[in-house]
Structure formats: C-alpha cells, structure tokens
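What follows is one chain in structure tokens, specifically the form predicted alone.
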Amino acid sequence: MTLSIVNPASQSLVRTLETHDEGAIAAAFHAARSAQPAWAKRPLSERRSILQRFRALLVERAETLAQTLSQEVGKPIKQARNEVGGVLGRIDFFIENVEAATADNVVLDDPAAKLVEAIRVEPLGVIANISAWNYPYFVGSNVFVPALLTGNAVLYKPSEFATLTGLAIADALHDAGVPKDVFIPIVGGGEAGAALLAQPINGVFFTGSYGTGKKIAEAVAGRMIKVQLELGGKDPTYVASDADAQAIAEGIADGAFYNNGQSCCSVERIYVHESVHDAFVEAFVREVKTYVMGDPLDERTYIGPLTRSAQVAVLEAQVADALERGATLHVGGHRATQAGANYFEPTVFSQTNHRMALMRDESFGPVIGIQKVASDEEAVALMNDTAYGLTAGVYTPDRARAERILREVNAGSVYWNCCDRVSPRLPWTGRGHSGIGSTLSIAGIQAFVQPKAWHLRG
C-alpha cells in the first residue's frame, strides 16, 4: 500500500510513500529488540552526546525542516520555524536532567546490619511511540528523546499527516548516531498503528484525540505494560471583573488561534466576567480582524489551512449549532473557499451558553466561543463542566484571587495572566478525557525506566 502526502493549503500531491505492512512492522520490533540491549549498555555520557548531535542536526537543517513541517500540515511558515526552533530547550532539558533522575538511590545504608537497601532503574525495553501531527518536533521530542537517552529503543510512528517530518527526524537521529534499529519509524495510518500496538511492546505512548486514545487503551488492556495517552482539551480560560480586559484581548486570542487552533492546549473556551465582558469581545475581536489568512509560505501568514480536510465539516457543524441556538457571529464562520481547499475563517462568536457543541466538544480549530458570567463562582461551574481536563487560565491582577480560584479548576495545567503555554521543567499531564500520564520535567524522564529494588547484604 502506498500513503500520499498532500499539501492542504494546495491538494497538491508532495510525494507517495510505501507504508509498513503487518509483516514489516513485525521485523522492525524484532530489530529494535535484539538492538536495545545493546544501546541501554552504552555509558549515558555516550547516549547524551548523540542526542547533543541531533540537535546540532536540528539547528544545520532548521530551514529545509520548517519548509517540509508547513507544506505537509500547512503550518504557517514562521510557526514552523519556531516549533523547530523551540524544541531545543527541552532537548537540552532532557540531556542536562536525566542523569540525576535516572541516578541510584541508596535509601539504607546500616554497617551494623551489613545491609544496604537501594532503587536502580532500567529502561522498560521497546516501546511504540504513535506521535500527532499538530506539533511533530514537540510531541515526538516528549517521547523520544527521553525514551532513548534513558536506554529504550523506538518504534516511531509518526503521524500520516506529518510523515516526511517523522522521517526527517529519523534522519537526524540516525545520522546524529542513533542505531537504525534502535529507532525505527513506521509509514502508515491507523492498519499501521494497529500492527504497532500488536507487536509485544514494553510500552505505548501516543499523542492525539481522546477516540484513538481509548481505542488504543482498549487494544493494549490487559497486558500490563506502561500506557501513556496525551489527549485532546477544552481548554477554558476566565477574565476576571478586575482585569484589564482590553489590554489581554491580544494574548488570548493569539492562545486561541496560534496554529490554527489546531492545538490540544489551544483556548477553546472563554468566560468573561459581566462588568468587563463587552469591552473584552470588542478588543478581541478587533484582533482577530488583523490576522492574515493564506499561503503557509508566505511570511504574512498567520492563519493557514487546517491539516485535516475533514475538519472542516466539524467547524460548520458547530458553527451552525451555535447560530440555530441563539449565539453573536461576529467574525467569519464560513469556509474560505477563495483561499483554498481546508481554509476556515477565524471565527468568534458571543453570547454562547454550554448547550452549543462549541461550548463542550474539542474544535481544534479557529473557532472560539466566548459566554458572560456574574461570579468567579460560575465561572469556576463552567469550566469544570466538561469531560476534559488539560489546562485552564485566569486573568486578574491579583495572584491570590488567582489561585483560589485555579485550585478549584480540574485541570493538569493551569495559567495565571498567561495561556497555551509549556514548559520542559513541569508536567504535561490531563485528567480525564485528557489522557493519563506525564511527560515533560522530571516525571517525564522517569516515565520510560521502572525501578527495580536491591537488597543488599555482606
């Protein structure tokens, strides 16, 4: 079988690939398990100086990467460069942490008794990366670049819709010294990815949807191996009756749009508090007035096509919903034909209420709905009403207000003045229909060994 890579700012064909059958996909993990063994010997200092290669590799090749990144997924040109640019610093994070938290640790040490008592960790053996198309650099590098410095190897399947980045990560991987059978990508779509999690793999970390997730979960139950599931969000974020509603309409609207919206942390849901909410939907939407819409090339490209062409027909649907029950369309909602095949309007909509499908189900999209409360109280109501839990925001002067009310919001991630934002130093992590485990920070290290107890006596 054969996968075609197409362009969705043009429907252009960029290139057809062979994928990996179930036969292929057999042998690779057979590789990748007479392989590990061997890597998880080398001396870390060994390990963590090819990954300092590839991100010399990163670096040298950034251009032809963010060029290949936007003409694949139609991320606009400049967001392909800062995503290729961006994953450094958690490269970086992960070589300069995983010594210390992958180190012994001696807990009893009892001359008396001759007994020492001490944890050891040891990779978990091969695992089955199925990586997402929104941030490849991002979501891959949270995987695979801890999973190999702790000594696992890798089956990277990277997403159909971002495959030539998938396979140009594997060049610098291999080229940066990584044995190719120690990190192998997979070519295919979902047959593939189901041949994948057949295979008998120590461990399975996927990033996209909350569907595929749980059909993933079901797939591998049973078999008692690590599963970690970085999930889809309807990522609420409140302007509280103090803020400065003009001043922050900007920065929302950016952690709104960037991308797309094609973001699990993008904001997808907004409450503005009565007493600043229309001053709020003014600025913003002034905002969302300047963004340029357009080819993913050009430098002034801010809006671009969505990845998925199917997509599309999700955002009409709930931008029909939102108009049949009552809600302000004050900008777009239409598909914008003239400028190409998956181009959708940015689009805004007021005076929503949580019986819309653009108030509780994922957009992943430029389309944001933003409803009016009368107390932080309900607000706080709103924003836990959904079966996600990824992130959530506040903005107000007042750090205290702040934070009483984020610790009532059910979320992995919460934002104080700030959104859509990740760090290497903390978890990524969501509750619920966000997914179950960590990566990133020292969590997402210690996610790919497991410890193993020594008794030591003499």
Second form
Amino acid sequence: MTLSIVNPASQSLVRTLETHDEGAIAAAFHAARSAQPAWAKRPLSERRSILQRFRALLVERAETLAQTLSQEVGKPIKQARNEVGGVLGRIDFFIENVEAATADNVVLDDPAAKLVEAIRVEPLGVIANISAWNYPYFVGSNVFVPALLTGNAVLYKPSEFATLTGLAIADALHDAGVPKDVFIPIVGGGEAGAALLAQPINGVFFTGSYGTGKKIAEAVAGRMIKVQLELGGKDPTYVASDADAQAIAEGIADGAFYNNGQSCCSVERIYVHESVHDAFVEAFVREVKTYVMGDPLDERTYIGPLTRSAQVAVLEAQVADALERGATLHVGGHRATQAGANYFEPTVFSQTNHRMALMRDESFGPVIGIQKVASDEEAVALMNDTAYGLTAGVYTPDRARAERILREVNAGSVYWNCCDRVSPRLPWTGRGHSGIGSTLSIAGIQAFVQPKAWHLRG
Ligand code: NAD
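Requested next: the structure of the form predicted together with nicotinamide-adenine-dinucleotide (NAD) (the form predicted alone having been shown above).
Below: every chain and molecule of the assembly, starting with the one above.
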C-alpha cells in the first residue's frame, strides 16, 4: 500500500510513501516494547539533553522544515515558519519542568511510627500518538516531548496530510539521540491508526476531529488504558457593548482566519452587542478584504489552500445553508477556482442564528458568522449553546465584566481581549465534544506517568 503526498496548492504529487500494514505496525510495537525499559532507566538528565539536541536541530533545519510543511499542508510560508519557531518555547517548558513535575514526593515521614509514605511516578510504557495535520509541530510535540522525557516509547502516527513533516520530526529525534525503537513513525491513514490501537499499547493520545476521537474511545473502551483526546471546537468570542469595535476587529479577524481557519481554537462564532454591531461588522469586513490569497510559498500570502479538498464541499454547504436561512453575506462565499483546486474565499456573514450549520458545526475553514445580541446574558447563553467547549473569549475594557462572563462559559480556555492563543504554561483541555484530558502545563507532563504509592515501614 502506498500514500500519495499531494500539494494542496497545486494538486501536484510531492512524493509517494509506503504505508505500514498491520504486520509492520505489530513489529513496531514489539520493538518499542523491548526498547522502552532501557530508555526509562536512563537518567532524566540524559533524556533532557537529547531533547535539547532535538530542539537545536529544529533551529538548524527550520527553513527546510517550514518549506516541507508549507508544501504538504498548504500553510502560508510565514505561518509555517511561525509554527516551527513557536514549538521551541513548548520544548523549553517541558525540559525545564519535567524534573519538578515528576519528582518523588514524600508525603509522610514519621520516625516514631517508623513509617514513610511516598509517591513516585513511572512512565506509562508504550503509547500511541495519533496526530492531526493542522499544526503538526504543536500538537505532536505536546505529546511526544513530555512522553519521551518521562521515559515512554512512542508510536507516532502523523496525519496522512502531514506525513513528510512527521518523518522529518522522527529524523530530528533520532539524529538527536532518541533510539530508533523508542520513537517510531507509522505511515498511513485511518486504517494505520486503527491497527495501532489494536496493539497492547499503554495509552493513546489523540488529536483530531470529534468523529475520529469517538471511534478511538470506543476502540479502546474496556482496555483500561489511558485515553486522551484533543478534539475540535466551535469557539465563540463576544464583543461587549463597551468594546472599541474598530480597534479589536483586526485581532479577531486574525483569530478567525489565521491558518485559513484550520485551527482547533480558531474563532468560529462571533457575537456582538447591538450597540457596536454595525461598526464592528464594517471594520471586520474591511480587514478581511485586505487578505492576500495565493501560493503558500509566496511571502505575501495570508490565505493559502485548504489542506483537504473534501472540506471545500463542507464550506459550500454551510454557505448555502446560511444564505437559505437568511444570513447576510458581506464578502466571499465561493470556492476560488482561479487560485487552485482547494482554495476558498475568506467569507463573512452577519445576521446569523443557531439554526444555521455555520453557527453549530465546526467549519475548519475561512468562513465566519457574526450574530447580534442584546445583552451579556444572551451572549453567554449562545456561547454555551454548543456540544463543544475548547475556548471562548470576551472583548471589553472592563476586566470584572469579562471575568463575570467567562466564569459562566463552559470551555477549557477563556480569553479576555485576546483569542486563538495557546500557552505552554497553561493546560490545553477541552470539554464536551472538544475532548478529555490535558496537554501542556504541569498536567500535560504528568499525563504521561502513573503514580505508585509507596508505604515503607521499618
Ligand atoms: P481526523 O480526525 O480526520 O484525523 C486525525 C488522525 O486520526 C489522523 O492521523 C488520522 O489518520 C487518524 N485516524 C482516522 N481514523 C482513525 C481511526 N479509525 N482510528 C485511529 N486513527 C484514525 O482529524 P484531522 O483532519 O487530522 O484534524 C482536524 C481536527 O482536529 C479538527 O476537528 C480540529 O479541531 C482538531 N484539532 C484539535 C486540536 C486540539 O488541541 N483540541 C488541535 C488540532 C486539531
């Protein structure tokens, strides 16, 4: 079986790769199982130095890696460079914090009773990391860096749409000194992911859509292994009545359209108080009209092609449904055929409502709906009217008002006067259909170890 890597901007074939079949995946699992104990026994300082070398190799190879990423997922080159550069801070966070996050913890030392109670952690073992294509460096490193630092072996299945990047990551890890059997890339699509889950792995860490996440949870149900799912979103932001609508439109538009709207935490719904609604829509549309769509390798390009051609039809259906239900289209609305097969015009609607798929289902593309609201309470009710719960934001100069609103919102991350933002120091976590578990932060290191309770008498 082979996998064709196709450039989404030109539709030209970049490379053909052999995929892993079930036998090869079983062999990879056995190799990882044998190699993991020795990796875990190495001093933490050695694993940290190896990951530090990996970081240095990413810096050294940054331009080649960005070009590869841009070619296979269609990410505009500046944004590809941002991603390769942006991952360094995450690696630093993990390297700096792994020791404290996994240190032995003596919780009782009672000489009179001759009793010591201590918590020590151990790696999970061999884990599967099944990853998405939209930010392969970010979502991959959130898992494999802390997993490797804490002594696990990783079977890493990059998305079939970001496989060259996945293989480049594997090369850099191996060149840095991670043994080949401790980090094994698995090439293939959904079938390869499913075959990986059939192995007796000790945990699965998945980033992708709700639909696939549900299948994964079902596939391993009953096996009592660690399952972490980072899934999609329909992230709202609210522009309150006292916000400076003109000043904030540019930042919110970037939050909606960066990476062509293909971010799990892209702004996907905007609610605007009626008193600033018209000014906001005008400023927002003006900003979106400045976006340059084109060849992702061109430095000027802000909107590249969609990575998956199938998503074009999803966006077309959302646009048709919104129009049919009475939304006002301000700009865009069509597949941009002149620019290449997967291009879709940046699209802005107002006068939307929750009967429209545009306001309910993840768009994962350059399409956004703006809805007028009459009060903070209405905004909160609409923000919470979703099966997802990844991020939500509020724009107002009044921090107390923002905190009052954000306390009521059911989402894993909340933003005041910002959006589409991830910090390595904070847990990245979803609620509802946005997933279970946390990556990043101390919690995102401890996710890769299991505690052992020591009762020591004598
Ligand atoms: P996807 O669900 O289509 O695929 C994700 C991965 O799952 C791929 O590697 C794919 O090959 C694999 N897969 C598919 N079927 C499988 C199966 N039956 N068993 C095992 N593996 C299987 O998602 P995608 O298109 O790669 O990514 C986009 C989605 O990811 C969006 O919904 C986005 O919001 C979400 N996402 C979430 C986060 C987050 O941190 N919450 C980050 C990035 C992307």
